[in-house]
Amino acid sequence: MGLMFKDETYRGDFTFANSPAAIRHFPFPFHEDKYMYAVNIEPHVPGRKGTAYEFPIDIDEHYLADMRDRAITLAEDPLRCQSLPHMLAAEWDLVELLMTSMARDYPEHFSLTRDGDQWHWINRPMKIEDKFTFGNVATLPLRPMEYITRQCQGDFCLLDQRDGDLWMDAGIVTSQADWSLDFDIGMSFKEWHAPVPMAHEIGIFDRALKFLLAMQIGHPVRRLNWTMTINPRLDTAPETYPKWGIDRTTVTPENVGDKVHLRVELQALWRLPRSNAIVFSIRGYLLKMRELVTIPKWSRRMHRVLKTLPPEIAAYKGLSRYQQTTIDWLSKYDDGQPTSLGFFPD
């Protein structure tokens, strides 16, 4: 069967919502009842059947919806969407690996057709039809990597290795979790993870690097990250801070349960064939705590995470002021049983 696409909304009136079926979906962040940093990179390898791990894109009921999302916040800041001058290579390699992954994997949504440098590409929900050629900017209504990536859930970044770092040199991001493109855009590795607390001195990112810069075509790799957000809002960028900041303020003990989301992010990279460069997607995901405790292995793990996360982690994820009022909510789905390893339901 497929896909259902919902109308909601994640700004506004916020009808955003998950269907059971979505919950299930959910990319459970946590594998036992703590939470510390590590590197947590496995290979990028189609996983459990109806879990974001089925398929390297995700597509999922709120496909148009996010699009719609990404739209308004790029008509509102088109700084969101970057390129440098010498990213046109990767551009069209990220074009390649989207447009491939969605007609494989949803059929019925997507389709696309080469003849050689001449492709056909359909987008049937989005009503989209383009005959373009292939490394050709000009026979596309906008630049590759925007064209695509209005197309694809998830925010993406393309970074160039050279002199033995990596680069931020473009991007579009609409649904990132408190950083901005436009302040990272030129930078490296170790720059823009620079803000993380604690992660540094434990060698995380030296780590990370050495391996990234490794990496080989054909071999992709991902890992979890998550904080949480007020409301389902996507767009949480430090341009748009007086429209959602103030959301921290209004958690009450009855409100909790709808208006606090775990918000986890889905990070994948894949080495790029023609340019060499490595693209990063961040495919987000929300799921209130009311949706959560409908999982018991995960009321319970919330609940034991958020009561021992290090201080300095709750500060930096910026859950200070609202997270015991969560551990109280969650302490009556938390009966004390042991918890399964893992992160999948019971």
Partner chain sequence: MTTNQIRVRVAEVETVAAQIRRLKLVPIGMSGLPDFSGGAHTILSIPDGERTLRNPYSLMSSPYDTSSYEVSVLKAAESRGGSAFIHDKIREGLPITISAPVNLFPVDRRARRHILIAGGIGITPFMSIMRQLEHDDVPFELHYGMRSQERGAYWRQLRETYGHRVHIYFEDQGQTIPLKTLLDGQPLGTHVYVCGPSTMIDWVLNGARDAGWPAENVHYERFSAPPPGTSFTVELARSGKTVPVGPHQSMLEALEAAGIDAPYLCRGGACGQCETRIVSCAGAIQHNDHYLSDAEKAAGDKIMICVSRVDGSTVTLDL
Second form
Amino acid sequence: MGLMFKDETYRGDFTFANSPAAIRHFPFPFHEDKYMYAVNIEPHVPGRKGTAYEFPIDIDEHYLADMRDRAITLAEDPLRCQSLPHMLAAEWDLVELLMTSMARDYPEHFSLTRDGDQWHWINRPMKIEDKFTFGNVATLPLRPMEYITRQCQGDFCLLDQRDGDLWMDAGIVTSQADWSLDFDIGMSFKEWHAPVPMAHEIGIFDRALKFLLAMQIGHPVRRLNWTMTINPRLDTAPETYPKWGIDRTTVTPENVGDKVHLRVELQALWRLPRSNAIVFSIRGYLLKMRELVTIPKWSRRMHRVLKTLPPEIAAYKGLSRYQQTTIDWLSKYDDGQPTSLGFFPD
Amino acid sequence: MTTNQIRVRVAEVETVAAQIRRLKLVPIGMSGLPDFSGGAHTILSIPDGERTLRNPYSLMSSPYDTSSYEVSVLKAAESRGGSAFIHDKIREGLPITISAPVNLFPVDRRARRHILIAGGIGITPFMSIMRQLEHDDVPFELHYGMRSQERGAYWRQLRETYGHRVHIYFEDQGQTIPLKTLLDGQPLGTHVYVCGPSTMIDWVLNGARDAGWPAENVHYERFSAPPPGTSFTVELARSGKTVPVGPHQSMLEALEAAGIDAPYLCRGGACGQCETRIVSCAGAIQHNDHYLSDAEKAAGDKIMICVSRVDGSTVTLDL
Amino acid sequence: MAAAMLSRPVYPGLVPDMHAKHNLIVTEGEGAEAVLDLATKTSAEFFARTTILYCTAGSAAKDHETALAKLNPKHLWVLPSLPTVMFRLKGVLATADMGTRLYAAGTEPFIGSVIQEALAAGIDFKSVVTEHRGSAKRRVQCVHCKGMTENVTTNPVACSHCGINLFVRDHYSRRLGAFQGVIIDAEEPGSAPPPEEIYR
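Compare with the form predicted alone: the form predicted together with the partner chain:
Time for the whole complex; same chain goes first.
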């Protein structure tokens, strides 16, 4: 079955919304009624049909709108896409990973024909068709990473592995939760995670780094991360914070359902074979509180997680200002019944 | 098992020099083998009667042709079984299992120039690395020392392929790698890599330091085979199991023989993946790895079960 | 967020690399005192292999250049400003070889500039020996307009390019040689607290 791509916006009039199928597709991030940092890494293997886990690279009804929003952001600020010169091999590895995944799992929308290093790529929704020589930059209209990630949902960072560390040496980041690729590019694993509170003290990053350094070809992993966003806005970069920061003050008891969004990142990592780099994909999903409460288990749990969230984490995620208003609104949807363990709706 | 296993068939066995055999491995049931980067290794699992031998070997074939893999095996003077089996018993057509490639000896892609120093069988990782550097059009030079023309592998073909970038030294002709000369005067951004016998690695590390090179630009791959010792017993604190370790067995091998999966990547004491916490130890710990720091070794609460062992009766591990 | 940030560089102090064929010490102002301290830990031979690039900056009155000259370095180049030091450094690094050890001593923005030149020349930042001396002033990059504001001693600080009031985060970029500045009052325009002098 082909996807029906929606015509919607992530800025201006903010017409973004989820269909009932997209709500059930959403990767709800809380497996119990409270939240604390954990390494929470699991194998990125195909999961339940109709969910964000069904395929390694998830394309959904928001595909065209996401790609349009990325193009607008890049037109305004090209520094959201950068790659240090030694990352070219990893860029090509990324082209291969994304094209083969998309063509295999969404054959009605994408196709890839390979004859040695002669590749033929067709992206029907975006009306793109290119024949190119794999490994030859001059045969693509853009640099390899930018070319393919302008056609694939999610942000991507390429991590070079050397000297027992991972270095964020390339990336395209247009829908991030308040961090700057331009500032962080070139940093080591712990350096770019430096602003995250509490997690360093409990050794999260030591364990995560050791695990990732040993990642093997063909064994991708994933984890979920989350925050909240006011208005369905993809571009919440520090660069544009003067534009969107004020949104956080606009939450009222009347508009919580439409304005407050749970924003989940499905972060997946693959070892890239020819470059020995790692790709870190950050695939974001937005869900309005009004959409969330259509799933009774999620409404109860969201309410309880927000109520018990440590204040440091609430501050880091930037939701202190509207946390209570949201809790009050959600309380109407929490009847106090117990919830079942796990992410999925009952 | 922490590594992805791939079924292959031994397609060619060739003696390429005294005591050195080249194996060509082709996939069974798939069209190609996984892509890899120069310097990667694979672990061959070789059935030998009751037991399975698992040894790491560098991939020496081109990263740009994964229709097959090639490795080279030197017959160890005191083989624990793996290299002797490959030299004495392995035949073309034999199906074996290998791990997906893992790279613990990658080149630094920021480098402006690479100097590769190989001793003997240490040439193998550089065979795939040079293919990659050639492909990426990056300047490099190889300095390859061996005992004699007869005992050195691939030197003719390397000279033919890479011309003046390859420098060969035969020990029996009194030729030695002019380490000092070749390190002096290299432009900033040069990186040096060494793979060979342990004494050679130390010689290059010391030589680079004496030449004023920053440690960040010096890379080496040092794999150890697990040295033999005396028998002892491993107790597993979590499962309550007890496993005997024979004098020619590593702890990792003993655990595997007992059907217990323990994590590993390199099986040579280099990568740190099999680091295991010691709960208690009746005996002296013999650390044979290159991963733990001297302070960590002295602390005695961690052990690399792929190469290290105990001289004593029993060690209790957090497994 | 004021706790020790892991992106914040550490400057362990100058120690001589006795194996280096050539030492290149780049220093400014009170950084010269770190070089004079280094001299107590090493020998005249060390300085015979050493080139010193020195910018007097705010320490002109202390006449460190006379003291540095007494170390008898191979070369002592006294230069008038940060840009002239960096221009000279770039030229020296262009022909330097792997036996060269680079040292930087001075304020954090100064060290940051030296590291940037080192990276551009193919030197790993971990190879550079550093010591922080003098003022705690910072270089701050405005994350909004990307302009660099030099000699920042207060938090918040107004961006010297776009004028936005920036909260100076402890998050540091080696590539940019700067701390990150983010608008402080986006969520309540006009609510910025008065600048507090904290990086003296």
